[in-house]
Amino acid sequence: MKKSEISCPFSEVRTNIGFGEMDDQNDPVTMLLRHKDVRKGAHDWKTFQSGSTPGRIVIPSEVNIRTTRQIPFEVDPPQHKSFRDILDPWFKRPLEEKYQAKLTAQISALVDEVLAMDSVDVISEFALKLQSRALTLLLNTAYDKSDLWISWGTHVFRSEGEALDGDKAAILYDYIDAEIDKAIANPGPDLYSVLLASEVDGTKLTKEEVKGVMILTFAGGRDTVINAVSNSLAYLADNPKSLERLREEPEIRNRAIEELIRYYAPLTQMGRVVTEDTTVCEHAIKADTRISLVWASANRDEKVFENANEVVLDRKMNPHLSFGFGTHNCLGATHARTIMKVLIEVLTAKVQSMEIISAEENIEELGEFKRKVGFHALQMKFNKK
C-alpha cells in the first residue's frame, strides 16, 4: 500500500447497516454513512440542527472549550441566510484575477524555497506555511501576520496526544479579541473591519458575532487545507505519471482537484443535533441526541462512485461531499479550491518529481472506526524541473 493511499474504514458497515455509532465525551453520535443519507441529513436543517449549543455539532465536541457561536456554521435559517449574504461576496474574492496573482506569488516563492532544500517536512514547513500565508489574502491583512499563525502549529484546538486543549484555544480567542479591538480603534480594509461595519437584519454585528465568524475562518480552514495540500502532494509523489499528466493535460486539472478532494475528504465528519424523534436506516434516533454526516464515507459510496477507492484524475461525475451539502455548505470552498488550483499550476511549472522519504500517519479513532486523515509528519524531497 502506497503511503498516500487512504482506505475506507466505513465500507462494510455502510453497505450492511448504513450507520455507525461512536461516543464523544459521553455524548453519543449516530454516524450516517451512505451518500444519500448524508445528503438528506445535511439538507434537512429543521430535523438536524446546527444552531444548538455552541461547539456541540463539532466532533470532538468543543462545548467545554468555547461558548462563542461560530457563524454562519452554527446558525440555522432564516438567520443563516442573513449572515451568508454578508460573507459570501467576501469569500468569493479568490476568484478575482488580482487575488490569484498574489496567491500565485506566495505559492511560487514557497515552492522555490523547498526546491532548494535537501528535504522538507511537508506538514510544518510547507502546508502550514502555505495555509497561513494564503489566509492573509482571505482576511486582507498584512503578510507578516502569518509568522505568528505559523508559530501556533498545525492544530488550533489540539496539542500532541490531546483531542482538545482549552489553553491552546484561548490563544486564538485572545488574539481575535485583540484584533477586533484594533479594528474598532482603527478601521481598515480587513475582514474584521468589514464585519464590524456590517448589519444583519438592520442591526450591526456585535463583537461576539464578529468573533464567531473569525474563529470559524481561522479554525475551520486550518487542518482541512493542510490535509488537502499534504495528501495531494503525497499522491503526486507516489504517482509521478499523474503529475506528468497534469502538466501535459491542463484541461483535466479542475476535475483532478475535485477528485483529490473527494478521495482525501480533508474533514471526516460534522455533527448535527436532532430536534425531534426520527429514524435513520430504520434506526430510531431520539431528540436532543447527535448524528454525524460522515463526508469521508459518503465520498466512497460504491453506489455513487465507480472505482470509489481509487483516484481517477479525470472523473467526470463527481458529486462529492467534502465541502458539505445544502444550507451549510463550506464557506471557504472557493478559497480551498483556488489554493489547490494555483498549487497544481506552480507544481507542474517548476517541479519535475517528488519523493516521500518518511511519513507519520495521522489516524482518527472514531469508535469502531479508525481513519487515516493525513499525516502528522511527511518528509519529502522536491526535484526541480
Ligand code: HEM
The other form holds:
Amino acid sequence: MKKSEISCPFSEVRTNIGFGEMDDQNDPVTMLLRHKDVRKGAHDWKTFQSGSTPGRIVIPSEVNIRTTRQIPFEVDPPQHKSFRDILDPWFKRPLEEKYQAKLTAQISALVDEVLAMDSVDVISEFALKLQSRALTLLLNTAYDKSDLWISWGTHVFRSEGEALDGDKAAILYDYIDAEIDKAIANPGPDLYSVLLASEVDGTKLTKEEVKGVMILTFAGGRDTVINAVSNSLAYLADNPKSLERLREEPEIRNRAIEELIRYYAPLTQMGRVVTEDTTVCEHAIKADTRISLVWASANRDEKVFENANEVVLDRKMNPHLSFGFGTHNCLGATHARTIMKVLIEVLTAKVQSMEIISAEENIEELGEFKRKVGFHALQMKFNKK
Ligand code: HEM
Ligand code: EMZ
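Go ahead and give the structure of the form predicted together with this ligand, now that the form predicted alone is out.
Everything in the complex follows now, all chains and molecules, and the chain you saw is the first one.
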C-alpha cells in the first residue's frame, strides 16, 4: 500500500450493520456509518443536539478540559442562526482577491524554503506553519503572531502521548482571554474586535461568547487543515502523474480539491447528544446518550460513490461530507478550500516532483475501528521545476 493511501476501516460494518460502537471515557458512542444516516442525523438537530454540555459532542469528549461553549458549534437553532449571520460574511473573506494575494505570498515563500532544503518534515515544518500563518489572514491580525501559535504544535488540546491535555488547553484559553482584553482596550480591524462590537438579537456578545468563537477558530481549523495539506502532499508525491495533470489541466483543480478532501476526510467524526429515545438502523438509542456522525465512513459509501476507495481526481458528482452537512456545515470551508487552491497553484508553478522519505502514521483508535487520519511526521523531499 502506498504511504498516501487511507483505507476505510468501516466498510464491512457499514454494509452489514450500519452502525458501530465505541467507548470514550465511559460515555459510549453509537457511530452512524452510512451516508444517508449521517446526513439525516446532521439534519435532525432536535433529536441529535449539539448544544449539550460544552465539550461533550467532541470525540474524545472535552468535558474535563473545557467549560467554555464553542460558538456556533455547540449551539442549536434558532440561536445558532443568529451567530452564523454575523460570522458568515467574515469567514467568506478568503474569496477576496487581496486575501488570496497575501495567502499566495505566504505559501510561495514556504515552498521556496522547502525547495532549498534537503528534506523536510511536512507536518511540523510545512503544514503547521502554513496553517498558523494563514490563520493570521482569517483573524486579520499581525503575521508575527503565528510564531507563538506554531510553537503550540499541531493540536491545541492534545499532545503526544496524551489524548487530552488540560495544561496545553489552558495556554490557549489564557492567550485568548488576554487577546480579548487587548482588543477591548485597543480595538482594531481583527476578528476579536469585530466580534466584541457585534450584536446578536439586539445584545452585544459577552467576553465568554467571543472566547467561545475564538477557541473554535483556533481548534477546529488546526489539525483539520494540517491533515488536508499533508495528506494531499503525500498523495502528489506518490502520484506524480496527478501533479502533472493538475499542472496541465487547471480546469480540474476544483474537483481535485473536493476529491482529496473527500478521500482524506480530515475530521473523522463528530458527536451529538440524543434528546429522546430513538432508533438508528433498527437499533434502540436512549435519550442522553451519544451518537456520532462518521463523515469519513459516509465518504466511502459505495452506494453513493463509485470506486469510493480511490482518488478519482476529476470526480464529477461528489456529495462528500468532509465539511459536515446542514446546520453546522463548516464555517472555515472557504478558508480551507482557498488554502488548497493556492497550494496547488504554487506547487504546479514551482515543484517538479516530491518524494516521501519516511512517514509516521497517525492512527485513531475508535473502539472496534482503527483509522489512519494522517501523519505524526512525514519526511519529504521537494524537487524544483
Ligand atoms: C464545522 C470539518 C477547517 C471552523 C465543521 C464540521 C466539519 C468540519 C465536519 C461540522 C461539525 C458538526 O457538524 O458538528 C473541517 C475540515 C476542515 C475544516 C475537514 C479542513 C479541511 C476549518 C477551518 C476553520 C473551521 C479552517 C476555521 C478556522 C469550523 C467551525 C465550525 C466547523 C467554526 C462550526 C460551524 C457551525 O457550528 O455552524 N468543520 N473543518 N473549520 N468548522 Fe471546520
Ligand atoms: C472542536 C472541533 C471542531 C474541538 C468542527 O470541529 O475540532 C476539534 O479539533 C477540537 O478539539 O474542540 O473545536
